[in-house]
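Starting off, we have a lone chain in the form predicted on its own, written out as structure tokens.
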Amino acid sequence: MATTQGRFLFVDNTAVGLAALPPPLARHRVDIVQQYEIDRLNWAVYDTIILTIHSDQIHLIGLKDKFEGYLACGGTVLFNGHVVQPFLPEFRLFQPLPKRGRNDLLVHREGDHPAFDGITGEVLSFRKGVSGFYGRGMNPPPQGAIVINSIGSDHWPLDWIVERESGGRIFVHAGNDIWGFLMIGSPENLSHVQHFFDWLSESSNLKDTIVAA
């Protein structure tokens, strides 16, 4: 994979302590915003808009038309967390998972994506031996979705990207901050967190809006 620059704004919301911020990133920059002062902010300078467990999702109503705006030039929206309000046409309610057995939290991986090379389903499924930290439901994906992860016996999409035939993107983790799993465990697992962000640079249909404009 090539090494293009990337550009992040990450949507601060968090109400005490400091924000579970992605670990330093060689290339990227991450532009730190609080939520409620992003709408004054051009969102097209930026490949991915990074929403947290935190975002309120209340105030993200409000910006529907940003958000599609901001879809339509090619922009990427990662969504981490439980869908409370759907904010994106494509979203719908959480659903958690009815059981809670250990086997009934194992994630697997539903194919290859460029996004999880080398990840495998045990990595996700397991810290320190103990599952169920990666993730404990769904928010169901839209029709085109491609699922990337899933959790269970019935395998519930857990992961999932879906394209927009008018351009954009969206990337949904139904659990805690996707970049916090991918780098605990082992120093090892920095470099997940590397490759997951390369992937959203590198794969940025927003770069070809610009380039082409």
Given for the second form:
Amino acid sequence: MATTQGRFLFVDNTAVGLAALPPPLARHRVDIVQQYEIDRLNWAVYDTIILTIHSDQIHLIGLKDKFEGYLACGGTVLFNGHVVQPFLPEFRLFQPLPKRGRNDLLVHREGDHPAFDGITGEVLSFRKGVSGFYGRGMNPPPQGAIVINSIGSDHWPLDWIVERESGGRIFVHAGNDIWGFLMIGSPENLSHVQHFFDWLSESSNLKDTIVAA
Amino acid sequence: MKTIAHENQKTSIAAIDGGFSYHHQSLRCEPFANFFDEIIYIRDVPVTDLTQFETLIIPCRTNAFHLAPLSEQFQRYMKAGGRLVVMGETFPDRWLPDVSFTGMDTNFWWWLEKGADLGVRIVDTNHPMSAHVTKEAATWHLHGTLDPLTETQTCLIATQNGECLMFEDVSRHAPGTLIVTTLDPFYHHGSHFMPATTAFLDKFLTWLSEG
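Counterpart to the form predicted on its own, namely the form predicted in complex with the partner chain:
So here's everything in the complex, that chain up top.
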């Protein structure tokens, strides 16, 4: 049972409201802030900066130095979506799968990972027998990245994590926002989302001294 | 107006880029990049003279919080003769006068039933748009309707119950035009999802480019 209290900065760039946000989480604090307001915040108090598929990536390019400073503090960047502006040096442009038929879009677990305990490739692949919801391509990972989930017959890296020597790390999911799909369309799967955020918090490398400052 | 527009007998089209990956893909990449004479980053709109473009498109899901402060500029643009095209999930009911919107739960699954019909229909088969945009191209799923319409708003695309999915208004902001739809093709095409939306954009942009 997790005892840590995670603190997350959810970077919102929609006027939609609750539908775009993660579900309520136990034990964690999620600060939801409109994207153009995040420049002036102290990110070093957050275990994870959460970027959604609705991020303004042109704006994020302008925050390169802030991301570098945050990662140097041991922070985690959770990126959901398709990279079109590589605002971190680990990023490459999104590539869609050349074929996107039902069986071309199968998701594969590439190995055990604590963030995905109890979740199978089958669960990630289909909703009501339809594939393609979880992902449809890849943001090519840098050397040293650990691939957690892949997609298609060539096992393109769909979800990966890379750690820097500083302790900072980047978790990339090349699809729609991950909390929506961990629920697989059912509130009964909320435990998967809770578990994912528990893991983000418990494994956080955020340096305490920086937080205290 | 741009000289090139007259040379080719095509209208000049600009579109706003909200910085989203799906805007980037739809506006700046093939097959649709050639439709646009200018892509304007959302934060550059206030310092852009919009009147140089005959048509301005606000693509799907552009953040309404950022569009609201631009409302006066958009209305002045239409009063100067511009055609403003407002796409789905941008909530113009919050930032333009006399636009109604009622959201609905989206049925992503209707097509799983053999022979099912979402019920989208092209209302006026004499309208120039209908020479391009077909019922099939406009059919993927629905997010909401624009009723009640005002006297100057003419429904172009409707549900099977006659609820409005796209209207055109050539009077309210004359000499300019306002087109509003709840359909969200830029989002899905730009997300590499739902081929019908690619077909829709091909036809819809072809119609808009004809002026």
